[in-house]
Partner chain sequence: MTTNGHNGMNETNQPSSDGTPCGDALDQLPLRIAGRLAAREARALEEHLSRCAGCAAEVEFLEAVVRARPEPPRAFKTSVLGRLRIDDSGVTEAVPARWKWLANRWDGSQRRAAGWGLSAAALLVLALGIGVVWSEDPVADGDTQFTSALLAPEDEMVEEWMVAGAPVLDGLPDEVLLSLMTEMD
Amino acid sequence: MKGKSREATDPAPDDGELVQRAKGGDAAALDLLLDRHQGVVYRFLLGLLGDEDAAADAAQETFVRALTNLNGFRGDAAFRTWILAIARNEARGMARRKSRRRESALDDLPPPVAGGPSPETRALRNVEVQRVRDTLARLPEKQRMSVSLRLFDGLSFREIAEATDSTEGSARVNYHHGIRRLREWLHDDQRT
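How would this chain look by itself, in the form predicted together with the partner chain?
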């Protein structure tokens, strides 16, 4: 796997190029695609499914499907848009399958936060982090999705609209409503 996978000429190949390389069996290209999109796919699914394990599971399935079907990616839309559509379908299938239930594990620990603050700071911060996540999870779905995709992953309102069956205008409004409500709720919680 050496070949042309690491040309010094272009530092940041675009997704289309990575897909082409991956189709030819370039493992490094595959690696980069994963690095680039694992976060947004996971968060998108977390927003839809509301459960960290389920989201990780669905995200893994999403990538396996996408990466083994790269011929289905025609390149006339962004790779991110394409894989988010796959993710949503995956989530839909998972939602359909979940007929038998186990108790929800709402108190799952959040994944560790990046960086190296002291344990005390980190403990404090984790409380805050969990509080924000819980509050975010309470938002209506489209607001939650818009806030997550915009604020955590920097998607354009048009991309958000495509990923959530919405329009650009409502994606924007949903984002701003969501942020406003998040601020109010976080603020209210603090006072009680």
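Could the form predicted on its own be shown next, to go alongside the form predicted together with the partner chain?
What comes next is one chain alone, with no partners or other molecules.
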């Protein structure tokens, strides 16, 4: 294979390899590992917390905790499952702290983008997105987590079970009950 570098022909390393390299001090492996899981952690936390700023803060804290405890990762579960469990615990802690003190958030609308959708279209889209988020937030926690992880991140029911500290059967049941409730509630909201 003349002219091609080894990196161009090798598939991307799996999480297990990246974890081992990161434990050995390979900063590039650590960066790749964190980049690979940043989106799923943020979306998972957004589903739990329902607030973009809180989800971003919790995601940052999740990665700090993961980095601090990386040497303790034994590999019994997938790295993604392990980091989602850390995220779940961080979200719970954040919710406890928030219940102790009330914060008020400012709703800042982004400035209009030239050539983008009209303000009316953006407003309607924002209303619809918020309606779905609000409806999703009404689900019990395990149903909300199961639905979010399955729909938005494509996790298997086994991975959802590990991330939510439940069984695979419970993850399936929570997902199906959550989807059914969401459909009912969204349908009922449209009729009223």
